[in-house]
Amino acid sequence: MMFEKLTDVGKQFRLKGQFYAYDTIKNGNINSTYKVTYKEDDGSLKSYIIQKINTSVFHNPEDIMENIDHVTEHIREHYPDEISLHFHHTADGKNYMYDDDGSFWRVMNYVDSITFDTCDDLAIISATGEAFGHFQMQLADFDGSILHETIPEFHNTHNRLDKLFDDVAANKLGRNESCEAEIEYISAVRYKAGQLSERYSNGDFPVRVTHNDTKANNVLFDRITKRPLVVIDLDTVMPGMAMYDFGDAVRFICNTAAEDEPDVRRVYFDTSKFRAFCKGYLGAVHGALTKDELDSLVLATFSITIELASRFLDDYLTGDKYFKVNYPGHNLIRTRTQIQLAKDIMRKHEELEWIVEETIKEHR
């Protein structure tokens, strides 16, 4: 059944040759992804990626695909000699299709590569920073404001915190008593954490193209050289602040523990990994960011960490409806991990600022 379905999708996207084989790719928890291989007329094999989009998660897939089309075509036009993502189009010019069942499909080029879910190798971390910095550089002259905001107010930290404290005041499930220390800490840093999103709303920072999921496993690497090839997973590409992409990347990469580590004594912010990521990122972005953006990188790291802590805590207080939980109190454990990380970022604030400044000087 799937063989026939994928064959039909390939025909709609005008893939050349004869459908030869397919494999299910199990990485990723949202969309259904398949590597499909075609035998071309000369007997050679060529592979593609076909995905069925989970429209229960992505409610506006056409807007997502329009954003992706804008971004990928801009990169392909301005960087024709580099590996880039290419989403194929149907005969009517769309980079997506609906099948007879109403399922939403897309097709992109396959890039032979490897990925790293987590990594302690500083060279790989630096290369990850380079990949995301280069992605920002490739789109520095692109008007991010024309993109759809597919998740409205996604990184409006100020609004996220307002919602949290509205739910704290309501205390509908009576869970406040179990997390008084967490509520108190986030309340104490509420103004600091919300500063950048308020300034962005006031027009103090450029509207950039932001990836919004800058984890290491969203970079494809060459199998042999371990050099970065291309940034993938563009479903959350939106207008936003470049600093938050940076901050979210190092928040994840530099955390010495899992995001749900119950023993917060194991959680701290690894400055060696931060330095490695900065080296790659700031070396690749080549002055495309403004001074205000560069001066805000460390604060953005703290802010987005608090934002995530507030989201975990808010979900805990309102019944664990957004994030999948594996046991009672799972979201509270996640909250405590992010708070511990944020505290360590603040303890190391001056050192992190110095690392950013010295790295910038190296690349002038």
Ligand code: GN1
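For comparison with the form predicted alone, provide the form predicted together with this ligand.
Only one chain is given; partner chains and other molecules are left out.
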């Protein structure tokens, strides 16, 4: 089935040669991603990435493609020597297609690379920080007002928490009972976690063009040199808070365990990894962030961790319709991991603040 679907999509995008093989790439919770390989006439193999966009999450997928066009064009123009993402076009000149079932597909060049989900190598963690800091810099002079808000209020933690507690109150599926401790914890930190996004809505922080999904596995690395090649997954590039991109990145990369680790005793926020990430990130943003933004990096880390806990929990309470789940209760497991991580961030917050301050001094 999938084989036929992928060959058909490949045909629409006029990929050259004979369909040779495909692989499913598993590191996303929303879209479906495949690596396909074609054998060209001269016998060489060429690979592409084919993606099916989840249209119940992205209601206007054509807007995503327009955003990506704008952003990659800007980067190509200002940083012509860097690798950028290339999307293929169909015969009618579009960089996407709908199939007969109404699914939305796109095709891009495959970049030979590796990605890291969890990683203990501090040099790679620092390079990940550098990649996201550099990305922030690349978009510093990009006019964010031309971008579509592909998911409105995506990182409005305050709203996310309101929605969670509305769904707790409704208890439609009767699942509250299985997560009372989690509901109680999030309720206790609700105002603290929503604070930055409220201040952002009030205009207290600069509106930046941000990535909004800065998980480590959204940076491609050179297999040999282990240097970052390019930041991918531009689906949620929108105006936002710089410190949330930082926070989301360290939430993921400083976690000693996977995002869905069932044994929470394995989940810690690793301060050495945090230090390594700060070094790369703060070095690359070159003092572009304001004092208010820098002062909020640690709170942003806590806030986005709670935001994600609340999104996973909300999805669990309302029937697992948003994030892909592999087993019943998967979203609850993810919630617990994020809560464990948030608690550890809280415990260590003075040390984390100190690391940020020291790293800033080093880059002055």
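Between two forms, the rigid core is the largest collection of C-alphas that superpose within 1.5 Å. Residue numbers count along the first chain shown, from 1. Because the structure is a prediction, the values reported are computed rather than measured.
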For Arg266, does the CA position differ by 2 Å or more between the two forms when the superposition is done on the rigid core?
no
